[in-house]
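As a starting point, one isolated chain is supplied in C-alpha coordinates, in the form predicted alone.
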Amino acid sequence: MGETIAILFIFFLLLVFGMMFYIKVLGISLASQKEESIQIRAVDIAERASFLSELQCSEENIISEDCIDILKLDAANQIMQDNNEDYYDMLGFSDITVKEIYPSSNSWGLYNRVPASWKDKIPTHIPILLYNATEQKYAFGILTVAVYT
(Lines of atoms letter the chains of each structure in order from A and count residues from 1; the text may use other names and numbers.)
(Lines give C-alpha, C1' and ligand atoms only; values in the text may rest on other atoms or scores of the structure.)
Protein backbone atom coordinates (compact mmCIF):
# COMPACT_ATOMS: atom_id res chain seq x y z
CA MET A 1 0.00 0.00 0.00
CA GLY A 2 2.84 2.44 0.85
CA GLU A 3 4.60 1.73 -2.47
CA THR A 4 1.43 2.53 -4.40
CA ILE A 5 0.99 5.82 -2.56
CA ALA A 6 4.66 6.73 -3.21
CA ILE A 7 4.31 5.94 -6.92
CA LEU A 8 1.09 7.97 -7.17
CA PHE A 9 2.75 10.86 -5.32
CA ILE A 10 5.71 10.87 -7.73
CA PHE A 11 3.33 10.55 -10.72
CA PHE A 12 1.27 13.57 -9.64
CA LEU A 13 4.42 15.52 -8.81
CA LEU A 14 5.75 14.89 -12.34
CA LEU A 15 2.33 15.81 -13.73
CA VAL A 16 2.37 19.14 -11.86
CA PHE A 17 5.91 19.95 -13.06
CA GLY A 18 4.89 19.05 -16.62
CA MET A 19 1.85 21.35 -16.45
CA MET A 20 3.96 24.21 -15.05
CA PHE A 21 6.47 23.78 -17.88
CA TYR A 22 3.66 23.67 -20.47
CA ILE A 23 2.04 26.84 -19.07
CA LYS A 24 5.40 28.66 -19.08
CA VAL A 25 6.05 27.71 -22.73
CA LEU A 26 2.49 28.68 -23.68
CA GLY A 27 2.91 32.10 -22.03
CA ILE A 28 6.13 32.76 -23.93
CA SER A 29 4.46 31.71 -27.17
CA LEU A 30 1.48 34.01 -26.58
CA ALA A 31 3.76 36.97 -25.81
CA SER A 32 5.69 36.29 -29.02
CA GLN A 33 2.48 36.12 -31.06
CA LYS A 34 1.21 39.35 -29.49
CA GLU A 35 4.46 41.17 -30.34
CA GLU A 36 4.32 39.82 -33.90
CA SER A 37 0.72 41.01 -34.38
CA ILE A 38 1.66 44.48 -33.09
CA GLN A 39 4.57 44.64 -35.57
CA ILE A 40 2.30 43.50 -38.43
CA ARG A 41 -0.28 46.16 -37.53
CA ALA A 42 2.45 48.83 -37.44
CA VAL A 43 3.70 47.83 -40.89
CA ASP A 44 0.13 47.76 -42.21
CA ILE A 45 -0.57 51.30 -40.98
CA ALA A 46 2.77 52.51 -42.38
CA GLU A 47 1.92 50.97 -45.74
CA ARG A 48 -1.52 52.60 -45.77
CA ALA A 49 0.01 55.98 -44.90
CA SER A 50 2.63 55.76 -47.63
CA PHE A 51 -0.01 55.02 -50.28
CA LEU A 52 -2.60 57.63 -49.33
CA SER A 53 -4.17 58.79 -52.57
CA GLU A 54 -4.49 62.28 -51.09
CA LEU A 55 -0.69 62.65 -51.22
CA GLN A 56 0.65 60.64 -54.17
CA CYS A 57 2.38 62.28 -57.09
CA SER A 58 0.67 61.94 -60.42
CA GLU A 59 1.47 63.22 -63.86
CA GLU A 60 -1.01 62.76 -66.70
CA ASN A 61 -3.01 60.34 -64.51
CA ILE A 62 0.04 58.15 -63.88
CA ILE A 63 0.79 57.66 -60.19
CA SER A 64 4.43 57.58 -59.08
CA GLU A 65 5.35 55.26 -56.21
CA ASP A 66 7.12 56.54 -53.09
CA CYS A 67 6.48 60.12 -54.09
CA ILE A 68 4.45 62.79 -52.32
CA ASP A 69 3.27 65.98 -53.99
CA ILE A 70 4.08 69.00 -51.81
CA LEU A 71 1.02 70.93 -53.00
CA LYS A 72 -1.23 68.01 -52.07
CA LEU A 73 0.68 67.65 -48.81
CA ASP A 74 0.00 71.26 -47.85
CA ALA A 75 -3.72 70.82 -48.53
CA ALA A 76 -3.96 67.37 -46.92
CA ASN A 77 -2.18 68.64 -43.82
CA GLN A 78 -5.13 70.83 -42.84
CA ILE A 79 -7.82 68.45 -44.15
CA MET A 80 -6.50 65.45 -42.20
CA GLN A 81 -6.21 67.46 -38.99
CA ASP A 82 -9.76 68.77 -39.36
CA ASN A 83 -11.16 65.29 -40.14
CA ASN A 84 -9.07 63.30 -37.66
CA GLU A 85 -11.99 61.02 -36.75
CA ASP A 86 -12.62 60.01 -40.37
CA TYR A 87 -9.07 58.72 -40.78
CA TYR A 88 -9.11 56.76 -37.50
CA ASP A 89 -10.53 53.60 -39.14
CA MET A 90 -7.63 53.52 -41.58
CA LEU A 91 -4.75 54.83 -39.46
CA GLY A 92 -5.72 53.99 -35.87
CA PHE A 93 -3.65 55.39 -33.03
CA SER A 94 -0.63 56.75 -34.83
CA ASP A 95 1.37 59.87 -35.57
CA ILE A 96 2.27 60.57 -39.21
CA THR A 97 4.78 63.23 -40.17
CA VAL A 98 6.62 64.08 -43.37
CA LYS A 99 10.01 65.72 -43.13
CA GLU A 100 12.00 67.15 -46.01
CA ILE A 101 15.68 66.29 -45.62
CA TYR A 102 17.35 67.79 -48.68
CA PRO A 103 17.66 70.55 -50.03
CA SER A 104 15.79 72.29 -47.21
CA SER A 105 14.23 71.14 -43.97
CA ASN A 106 10.46 71.49 -43.87
CA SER A 107 8.14 69.37 -41.80
CA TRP A 108 4.43 68.53 -42.01
CA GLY A 109 2.37 66.85 -39.34
CA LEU A 110 -0.39 64.98 -41.17
CA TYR A 111 -2.16 62.87 -38.59
CA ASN A 112 -1.83 62.67 -34.84
CA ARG A 113 -4.04 60.48 -32.69
CA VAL A 114 -2.43 59.37 -29.44
CA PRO A 115 -4.34 57.17 -26.96
CA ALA A 116 -4.80 58.37 -23.38
CA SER A 117 -2.57 55.59 -22.07
CA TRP A 118 -0.07 53.78 -24.26
CA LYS A 119 2.71 51.30 -23.56
CA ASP A 120 4.88 51.28 -26.63
CA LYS A 121 5.57 53.44 -29.66
CA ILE A 122 6.75 51.71 -32.84
CA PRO A 123 8.23 54.18 -35.37
CA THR A 124 8.62 53.29 -39.04
CA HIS A 125 10.69 55.53 -41.34
CA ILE A 126 10.01 55.41 -45.08
CA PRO A 127 12.27 57.29 -47.53
CA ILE A 128 10.26 59.23 -50.10
CA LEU A 129 10.57 61.80 -52.84
CA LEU A 130 8.82 65.12 -52.43
CA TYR A 131 7.72 66.72 -55.69
CA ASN A 132 7.21 70.47 -55.99
CA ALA A 133 4.96 70.88 -59.03
CA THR A 134 5.30 74.66 -59.24
CA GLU A 135 9.09 74.51 -59.55
CA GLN A 136 9.10 70.99 -61.06
CA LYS A 137 11.81 69.88 -58.62
CA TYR A 138 12.23 66.87 -56.40
CA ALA A 139 13.45 66.77 -52.81
CA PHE A 140 14.33 63.93 -50.48
CA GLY A 141 12.24 63.27 -47.41
CA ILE A 142 11.19 60.77 -44.77
CA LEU A 143 7.68 59.67 -43.96
CA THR A 144 7.59 58.74 -40.27
CA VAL A 145 4.72 56.63 -38.99
CA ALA A 146 4.69 56.04 -35.23
CA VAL A 147 2.09 53.49 -34.08
CA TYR A 148 1.01 53.46 -30.43
CA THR A 149 0.06 50.27 -28.59
Second form
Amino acid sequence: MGETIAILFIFFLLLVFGMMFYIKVLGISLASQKEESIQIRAVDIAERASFLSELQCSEENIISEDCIDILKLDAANQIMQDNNEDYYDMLGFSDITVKEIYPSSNSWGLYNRVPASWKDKIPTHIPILLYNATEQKYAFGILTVAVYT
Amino acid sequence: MKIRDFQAPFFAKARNRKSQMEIMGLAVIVILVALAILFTIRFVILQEPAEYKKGYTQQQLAINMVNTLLETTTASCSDLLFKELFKDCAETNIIICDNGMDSCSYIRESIDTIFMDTLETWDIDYEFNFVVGTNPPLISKGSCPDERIPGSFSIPGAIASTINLYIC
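For comparison with the form predicted alone, would you give the structure of this protein in the form predicted in complex with its partner chain?
The complete assembly is shown below, putting the previous chain first.
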Protein backbone atom coordinates (compact mmCIF):
# COMPACT_ATOMS: atom_id res chain seq x y z
CA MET A 1 0.00 0.00 0.00
CA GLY A 2 2.80 2.38 1.01
CA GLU A 3 4.76 1.55 -2.16
CA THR A 4 1.73 2.20 -4.38
CA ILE A 5 1.14 5.58 -2.75
CA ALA A 6 4.84 6.49 -3.17
CA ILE A 7 4.80 5.52 -6.84
CA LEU A 8 1.55 7.41 -7.45
CA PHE A 9 3.02 10.43 -5.66
CA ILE A 10 6.12 10.35 -7.88
CA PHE A 11 3.96 9.84 -10.97
CA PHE A 12 1.78 12.87 -10.22
CA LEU A 13 4.84 14.89 -9.28
CA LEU A 14 6.36 14.12 -12.69
CA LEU A 15 3.04 14.87 -14.37
CA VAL A 16 2.73 18.28 -12.70
CA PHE A 17 6.36 19.05 -13.45
CA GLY A 18 5.86 18.01 -17.09
CA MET A 19 2.74 20.19 -17.45
CA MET A 20 4.49 23.21 -15.95
CA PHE A 21 7.40 22.68 -18.31
CA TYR A 22 5.08 22.29 -21.31
CA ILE A 23 3.21 25.51 -20.47
CA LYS A 24 6.51 27.37 -20.11
CA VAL A 25 7.78 26.05 -23.46
CA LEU A 26 4.46 26.92 -25.12
CA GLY A 27 4.77 30.48 -23.78
CA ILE A 28 8.29 30.84 -25.17
CA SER A 29 7.23 29.41 -28.52
CA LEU A 30 4.25 31.81 -28.75
CA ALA A 31 6.45 34.80 -27.86
CA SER A 32 8.92 33.77 -30.57
CA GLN A 33 6.11 33.46 -33.16
CA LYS A 34 4.75 36.88 -32.15
CA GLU A 35 8.22 38.43 -32.55
CA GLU A 36 8.58 36.85 -35.99
CA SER A 37 5.21 38.19 -37.10
CA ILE A 38 6.11 41.71 -35.86
CA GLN A 39 9.39 41.57 -37.78
CA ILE A 40 7.65 40.44 -40.98
CA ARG A 41 5.12 43.28 -40.60
CA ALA A 42 7.94 45.81 -40.11
CA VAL A 43 9.70 44.60 -43.27
CA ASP A 44 6.41 44.62 -45.21
CA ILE A 45 5.60 48.23 -44.22
CA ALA A 46 9.18 49.35 -44.99
CA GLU A 47 8.90 47.79 -48.46
CA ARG A 48 5.55 49.47 -49.11
CA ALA A 49 6.85 52.84 -47.94
CA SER A 50 9.95 52.66 -50.14
CA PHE A 51 7.83 51.97 -53.23
CA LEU A 52 5.17 54.65 -52.69
CA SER A 53 4.35 55.97 -56.15
CA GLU A 54 3.52 59.33 -54.54
CA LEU A 55 7.25 59.80 -53.89
CA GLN A 56 9.22 57.83 -56.49
CA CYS A 57 11.35 59.60 -59.08
CA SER A 58 10.14 59.12 -62.61
CA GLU A 59 10.98 60.46 -66.01
CA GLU A 60 8.60 59.94 -68.92
CA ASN A 61 6.76 57.33 -66.86
CA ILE A 62 9.93 55.36 -66.20
CA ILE A 63 10.39 54.87 -62.47
CA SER A 64 13.85 55.07 -60.88
CA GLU A 65 14.27 52.70 -57.96
CA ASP A 66 15.47 53.85 -54.54
CA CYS A 67 14.88 57.47 -55.44
CA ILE A 68 12.50 60.08 -54.02
CA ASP A 69 11.60 63.25 -55.89
CA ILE A 70 11.90 66.20 -53.48
CA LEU A 71 9.12 68.13 -55.26
CA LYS A 72 6.79 65.14 -54.81
CA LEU A 73 8.00 64.75 -51.25
CA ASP A 74 7.09 68.36 -50.41
CA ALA A 75 3.60 67.82 -51.84
CA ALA A 76 3.06 64.33 -50.39
CA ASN A 77 4.19 65.53 -46.98
CA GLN A 78 0.98 67.54 -46.48
CA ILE A 79 -1.31 65.21 -48.44
CA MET A 80 -0.31 62.15 -46.41
CA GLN A 81 -0.76 63.95 -43.13
CA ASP A 82 -4.20 65.24 -44.17
CA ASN A 83 -5.29 61.79 -45.38
CA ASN A 84 -3.80 59.79 -42.53
CA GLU A 85 -6.86 57.49 -42.38
CA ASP A 86 -6.56 56.44 -46.04
CA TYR A 87 -2.93 55.43 -45.65
CA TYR A 88 -3.62 53.40 -42.51
CA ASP A 89 -4.60 50.27 -44.50
CA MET A 90 -1.25 50.35 -46.25
CA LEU A 91 1.11 51.60 -43.56
CA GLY A 92 -0.58 50.61 -40.28
CA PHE A 93 0.78 52.02 -37.03
CA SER A 94 4.08 53.47 -38.13
CA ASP A 95 6.16 56.61 -38.34
CA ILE A 96 7.71 57.41 -41.73
CA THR A 97 10.31 60.12 -42.11
CA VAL A 98 12.77 61.14 -44.80
CA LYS A 99 16.06 62.77 -43.84
CA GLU A 100 18.63 64.36 -46.10
CA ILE A 101 22.13 63.48 -44.91
CA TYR A 102 24.37 64.92 -47.65
CA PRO A 103 25.07 67.61 -48.80
CA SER A 104 22.70 69.49 -46.47
CA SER A 105 20.44 68.27 -43.70
CA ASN A 106 16.68 68.45 -44.05
CA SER A 107 13.89 66.36 -42.66
CA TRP A 108 10.35 65.51 -43.74
CA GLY A 109 7.73 63.78 -41.60
CA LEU A 110 5.47 61.87 -43.98
CA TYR A 111 3.17 59.74 -41.90
CA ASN A 112 2.74 59.04 -38.22
CA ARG A 113 -0.04 57.00 -36.70
CA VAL A 114 0.47 56.08 -33.07
CA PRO A 115 -1.55 53.27 -31.45
CA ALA A 116 -3.31 53.86 -28.13
CA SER A 117 -0.66 51.82 -26.34
CA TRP A 118 2.71 50.67 -27.63
CA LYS A 119 5.82 49.13 -26.16
CA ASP A 120 8.49 49.63 -28.77
CA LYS A 121 9.31 51.19 -32.14
CA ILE A 122 11.16 49.01 -34.65
CA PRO A 123 13.05 51.29 -37.07
CA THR A 124 14.16 50.30 -40.57
CA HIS A 125 16.57 52.65 -42.33
CA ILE A 126 16.68 52.64 -46.12
CA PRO A 127 19.35 54.72 -47.92
CA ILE A 128 17.69 56.55 -50.76
CA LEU A 129 18.48 59.21 -53.38
CA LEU A 130 16.69 62.54 -53.07
CA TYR A 131 16.28 64.09 -56.48
CA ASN A 132 16.06 67.83 -56.85
CA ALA A 133 14.45 68.23 -60.28
CA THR A 134 14.95 72.00 -60.33
CA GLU A 135 18.72 71.81 -59.95
CA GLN A 136 18.96 68.26 -61.35
CA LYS A 137 21.03 67.10 -58.41
CA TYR A 138 20.86 64.01 -56.24
CA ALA A 139 21.27 64.13 -52.47
CA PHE A 140 21.97 61.23 -50.11
CA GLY A 141 18.97 60.56 -47.89
CA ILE A 142 17.54 58.03 -45.47
CA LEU A 143 13.97 56.81 -45.43
CA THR A 144 13.16 55.67 -41.89
CA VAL A 145 10.15 53.48 -41.30
CA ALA A 146 9.50 52.88 -37.61
CA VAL A 147 6.75 50.39 -36.79
CA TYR A 148 4.98 50.57 -33.42
CA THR A 149 4.58 47.27 -31.56
CA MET B 1 10.40 -25.75 10.43
CA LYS B 2 12.79 -27.17 7.93
CA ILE B 3 10.45 -26.25 5.14
CA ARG B 4 10.13 -22.72 6.56
CA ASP B 5 13.91 -22.39 6.76
CA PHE B 6 14.15 -23.51 3.18
CA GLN B 7 11.43 -21.10 1.90
CA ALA B 8 12.38 -17.92 3.81
CA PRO B 9 15.48 -16.99 1.77
CA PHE B 10 13.59 -17.79 -1.49
CA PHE B 11 10.78 -15.30 -0.66
CA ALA B 12 13.26 -12.69 0.54
CA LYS B 13 15.17 -13.00 -2.78
CA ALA B 14 11.95 -12.78 -4.81
CA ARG B 15 10.85 -9.67 -2.90
CA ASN B 16 14.27 -8.03 -3.44
CA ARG B 17 14.11 -8.84 -7.14
CA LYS B 18 10.62 -7.29 -7.37
CA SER B 19 11.67 -4.05 -5.67
CA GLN B 20 14.79 -3.90 -7.85
CA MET B 21 12.53 -4.19 -10.91
CA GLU B 22 10.34 -1.33 -9.60
CA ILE B 23 13.39 0.87 -9.06
CA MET B 24 14.57 0.00 -12.57
CA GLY B 25 11.14 0.99 -13.90
CA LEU B 26 11.29 4.33 -12.11
CA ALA B 27 14.83 4.88 -13.36
CA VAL B 28 13.68 4.22 -16.95
CA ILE B 29 10.81 6.72 -16.53
CA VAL B 30 13.16 9.35 -15.07
CA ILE B 31 15.62 8.81 -17.95
CA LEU B 32 12.82 9.15 -20.51
CA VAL B 33 11.52 12.35 -18.87
CA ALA B 34 15.07 13.77 -18.72
CA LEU B 35 15.58 12.95 -22.40
CA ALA B 36 12.27 14.63 -23.30
CA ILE B 37 13.28 17.74 -21.34
CA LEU B 38 16.72 17.87 -22.97
CA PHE B 39 15.15 17.42 -26.39
CA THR B 40 12.67 20.24 -25.75
CA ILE B 41 15.39 22.56 -24.44
CA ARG B 42 17.57 21.84 -27.47
CA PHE B 43 14.89 22.32 -30.15
CA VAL B 44 12.44 24.80 -28.62
CA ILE B 45 14.06 26.98 -25.98
CA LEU B 46 17.58 27.24 -27.38
CA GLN B 47 16.33 27.65 -30.96
CA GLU B 48 17.57 30.97 -32.39
CA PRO B 49 14.59 33.16 -33.32
CA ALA B 50 14.39 33.84 -37.04
CA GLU B 51 15.61 37.40 -37.59
CA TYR B 52 13.85 38.29 -40.81
CA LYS B 53 14.17 42.01 -40.24
CA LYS B 54 17.86 41.95 -39.37
CA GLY B 55 18.69 39.95 -42.50
CA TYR B 56 16.56 42.18 -44.71
CA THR B 57 17.85 45.41 -43.19
CA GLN B 58 21.52 44.48 -43.37
CA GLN B 59 21.29 43.32 -46.97
CA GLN B 60 19.29 46.39 -48.01
CA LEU B 61 21.71 48.67 -46.18
CA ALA B 62 24.85 47.18 -47.68
CA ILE B 63 23.54 47.37 -51.25
CA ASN B 64 21.59 50.63 -51.03
CA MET B 65 24.34 52.54 -49.21
CA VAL B 66 26.84 51.91 -52.02
CA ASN B 67 24.33 52.42 -54.85
CA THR B 68 22.98 55.63 -53.34
CA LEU B 69 26.43 56.99 -52.57
CA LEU B 70 27.63 56.46 -56.14
CA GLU B 71 24.65 58.31 -57.65
CA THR B 72 24.84 61.24 -55.21
CA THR B 73 25.91 64.63 -56.57
CA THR B 74 28.94 66.09 -54.82
CA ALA B 75 28.36 69.29 -52.86
CA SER B 76 31.37 71.27 -54.07
CA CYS B 77 33.03 69.40 -56.88
CA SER B 78 31.64 70.80 -60.14
CA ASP B 79 28.35 68.89 -59.64
CA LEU B 80 30.10 65.61 -60.39
CA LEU B 81 28.57 62.38 -59.17
CA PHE B 82 30.50 60.36 -56.60
CA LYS B 83 30.93 57.53 -59.09
CA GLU B 84 32.85 59.94 -61.35
CA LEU B 85 35.04 60.98 -58.43
CA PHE B 86 35.71 57.34 -57.54
CA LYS B 87 36.72 56.68 -61.13
CA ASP B 88 39.10 59.65 -61.12
CA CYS B 89 40.50 58.61 -57.74
CA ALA B 90 41.23 55.12 -59.11
CA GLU B 91 42.79 56.33 -62.35
CA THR B 92 44.49 59.73 -62.31
CA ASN B 93 43.36 61.67 -59.24
CA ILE B 94 43.60 64.95 -61.20
CA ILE B 95 40.21 66.46 -60.34
CA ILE B 96 40.58 69.28 -57.85
CA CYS B 97 37.34 70.20 -56.09
CA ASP B 98 36.19 73.72 -55.18
CA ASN B 99 37.63 73.37 -51.67
CA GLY B 100 41.08 72.51 -53.11
CA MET B 101 40.91 68.80 -52.31
CA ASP B 102 41.76 66.10 -54.84
CA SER B 103 39.12 63.48 -55.63
CA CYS B 104 40.41 60.82 -53.18
CA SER B 105 40.59 63.27 -50.27
CA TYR B 106 37.17 64.68 -51.11
CA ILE B 107 35.66 61.17 -51.12
CA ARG B 108 37.32 60.35 -47.77
CA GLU B 109 35.92 63.51 -46.16
CA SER B 110 32.41 63.05 -47.58
CA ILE B 111 32.26 59.38 -46.62
CA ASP B 112 33.24 60.27 -43.06
CA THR B 113 30.29 62.68 -42.86
CA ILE B 114 27.80 60.27 -44.44
CA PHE B 115 28.79 57.24 -42.36
CA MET B 116 28.94 59.26 -39.16
CA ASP B 117 25.33 60.42 -39.68
CA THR B 118 24.06 56.99 -40.65
CA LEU B 119 25.73 53.68 -39.68
CA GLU B 120 27.68 55.11 -36.75
CA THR B 121 24.60 56.89 -35.38
CA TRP B 122 22.63 53.63 -35.56
CA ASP B 123 25.47 51.68 -33.88
CA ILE B 124 25.95 49.39 -36.87
CA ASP B 125 29.48 48.05 -37.35
CA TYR B 126 30.76 48.13 -40.91
CA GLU B 127 33.81 47.88 -43.12
CA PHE B 128 34.18 50.07 -46.17
CA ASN B 129 36.99 49.83 -48.68
CA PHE B 130 37.79 51.06 -52.16
CA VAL B 131 40.12 48.66 -53.92
CA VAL B 132 41.93 49.49 -57.15
CA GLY B 133 43.31 46.50 -59.04
CA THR B 134 45.12 44.13 -56.73
CA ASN B 135 46.60 46.89 -54.57
CA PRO B 136 45.76 47.39 -50.90
CA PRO B 137 42.57 49.47 -50.37
CA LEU B 138 42.95 53.11 -51.43
CA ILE B 139 40.22 54.19 -49.03
CA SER B 140 39.38 52.11 -45.99
CA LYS B 141 37.10 52.66 -43.01
CA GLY B 142 35.97 50.41 -40.15
CA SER B 143 36.57 46.68 -39.87
CA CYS B 144 34.46 43.55 -39.59
CA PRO B 145 35.69 40.59 -37.52
CA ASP B 146 34.36 37.61 -39.51
CA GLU B 147 30.63 37.30 -40.27
CA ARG B 148 29.57 40.03 -42.69
CA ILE B 149 27.01 40.88 -45.35
CA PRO B 150 28.57 42.39 -48.47
CA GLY B 151 27.44 45.12 -50.79
CA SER B 152 29.91 45.45 -53.67
CA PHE B 153 29.97 47.61 -56.74
CA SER B 154 32.49 47.65 -59.57
CA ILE B 155 33.45 50.96 -61.15
CA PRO B 156 33.93 50.62 -64.90
CA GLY B 157 37.10 52.23 -66.21
CA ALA B 158 40.61 51.66 -67.50
CA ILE B 159 41.63 50.19 -64.15
CA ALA B 160 39.28 47.74 -62.45
CA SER B 161 38.16 49.10 -59.09
CA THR B 162 35.63 47.89 -56.56
CA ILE B 163 33.77 49.52 -53.69
CA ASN B 164 32.90 47.14 -50.87
CA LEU B 165 30.70 47.84 -47.90
CA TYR B 166 30.36 45.05 -45.38
CA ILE B 167 27.78 45.20 -42.60
CA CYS B 168 29.05 43.19 -39.61
